[in-house]
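Listed next as structure tokens is one chain, alone, in the form predicted on its own.
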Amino acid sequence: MTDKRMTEDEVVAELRSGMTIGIGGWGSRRKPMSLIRAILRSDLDDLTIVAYGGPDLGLLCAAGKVRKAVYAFVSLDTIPLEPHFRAARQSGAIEDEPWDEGLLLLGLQAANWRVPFLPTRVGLGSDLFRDNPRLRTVTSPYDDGETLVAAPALRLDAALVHLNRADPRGNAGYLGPDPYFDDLFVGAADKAYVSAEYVVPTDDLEPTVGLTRLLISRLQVDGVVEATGGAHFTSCVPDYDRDETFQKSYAASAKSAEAWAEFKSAWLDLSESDYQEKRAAEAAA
């Protein structure tokens, strides 16, 4: 069976600007971190992100890889609102392209079904129509005559991702409370990769994480990384909490251009293995 283990920068070579990107997990919740540092130290740029957006998508906008996000919220949870997000969106250095929570898990599940949309009540009466241009409605084709909003389907040209365990040929389980819809983003990309903290063979893949949890098949994913700590600083339980004391630091980063450059130059213009490595002498200390 092939085996799809890579390293984070083998996945960014698979990459090009001016791609449509889904990045999975929610928030500050299981963001496949390793993937996006990988994509901090490359030249890409004139990205569109799809994201239930956290210091992902805050990240890449600090670092101008960002044309256009496309996001339901973008927040560090227990930090409300992102704010190097905030400062591009305010600023005008990204468009903007507001969804509900519920309207992009059903433009994900759309896209998923190779349907140009799905019908829902979802965003009737609010402001998204205001903010949102590309949303629509359609009028039922039956005797109810109901007005619906169509979400669109959010098809995405690559997906990443960060499970708990993984095996070398792309399927892939999570062992904390909620998948995060990491299995509707994969869905959705023409090409999905999938980041985890370990990687172990596929006879132990299912009784580590259950059948229930097995989330991501093989069949969908072209590219598998082991990435220890990959998620961090945002949470991967079980395996390890939100490092609430660097994600104060990381938001603190956004106060002037000057704290950018300090924090990018001491956590973000190393490789990944000097990341981690830097980060457990640290937490020694």
Given for the second form:
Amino acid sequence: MTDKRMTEDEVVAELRSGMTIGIGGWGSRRKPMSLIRAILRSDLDDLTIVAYGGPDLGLLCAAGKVRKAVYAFVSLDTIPLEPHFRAARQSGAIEDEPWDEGLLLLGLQAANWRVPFLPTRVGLGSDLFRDNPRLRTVTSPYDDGETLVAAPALRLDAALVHLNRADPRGNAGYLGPDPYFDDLFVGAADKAYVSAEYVVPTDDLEPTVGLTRLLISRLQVDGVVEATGGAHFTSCVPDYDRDETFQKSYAASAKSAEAWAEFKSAWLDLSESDYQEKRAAEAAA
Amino acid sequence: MTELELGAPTRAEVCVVAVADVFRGDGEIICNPIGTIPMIGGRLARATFEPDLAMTDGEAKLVANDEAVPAPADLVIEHFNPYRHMFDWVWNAKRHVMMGATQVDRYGNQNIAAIGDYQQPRTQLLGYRGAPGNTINHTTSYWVPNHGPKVVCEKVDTVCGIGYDRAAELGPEVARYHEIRRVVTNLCVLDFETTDHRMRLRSLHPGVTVEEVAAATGFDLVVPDDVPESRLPTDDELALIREVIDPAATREQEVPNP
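Switching forms now, from the form predicted on its own to the form predicted together with the partner chain, please provide the structure.
Next comes the full complex, this chain leading.
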């Protein structure tokens, strides 16, 4: 049996600058934030990030790690617009490849199934064809002869996802309301890393999570990180809700270079264990 | 209950029934209004004349509750509806969405992605979200709580949701599921029921004039000779809105009474 447990920093050591990295979760929900924080501590840069974006993409933009964003939206949910992402876009600091939410699902699904594209009507007539040069149309070979969008396979060098529970081999499940697209990110990637609130023995996993919530299989997972509080400050229900106070201070740090430097020094220039200790102490204060 | 006891309807409540009427005749599909007044209006439609509509809790569940924002413990859950399943409804045309619009033009093209040049926008917004997929696949309406000439505008900077001119370019076969039914604003109701699907003034909320709407619109609207007043809520509707669907009166914060 392969025990795939590793630390956040060991995961990041397997990544390279210039990679295309998919990040699971949705908006400011169940994001693998401890892995993002580890990337922020590393010298990785020039990354292409594929995500249903939230503070994962915002933080990576603020830290200058992003070459290109591949996304359908970036939002903090309770703060609709992600201020760090906006700043990166408005200053022209990053390349932008827009997708529709459903189109992104199809691109990941195509990569999972090793086909070059999947057909859909999504995108026809819209400016996605002006702004995303990767998109092409395809003509149905059947009698209808319809013109459809060929959603291109979105192959990833690596995927990072955060689940509620995992076992040491890489099986993992979610306990919240929505699986999001974590299994598709994992399946679209050459290397996939799962962080989880708790890593439990395999014989405890299904009884804890329930059969239909076992989203991720070890067949597609290369590393497992136990990261209790690892999604903070995004939500990871039912383990914890979004930390709205913290999120507000994160958003406010986009106001100036000084504010960002202060936030970075307080919350990012420290180890994950120090981060977790510090935020627990602040929450208790 | 008499009208006197209920008090006159507010502008927000007129908007709520205008939203509800957008879903009239939709039958058994997902009614997916996004925003405060849209959600209240959708719930009102289901609680009255469209009882078979299916609606979300804002996340991954279809719920039977009449309250716009039910307490988690009170949820009456009908179905598991995570985002990936919502796309099945979208691509099946079993959905009518009401989205917001930072910009919307005379043919119903909508922008929620970015203002200015797309490559380096003056203002980055949410992104394309699901607007391209929604508009090519099923009925879409828009909610504009801040009707002004930069919002209801001559030309949108980025076409996320496609309007009738873009749909016409695609041809009747390709665009056969496209319908922009209505735009409800804080001033009026707009539709596209003209021969070339140009935006038309459908009704004016009480107290609003044609001139006021024209001044708040960045292009020449089609204005019929007689523009009716927007429908007022019935007593039953007012009671439902105030006592059941939105007892916290969140609607009044989204559209203040003039």
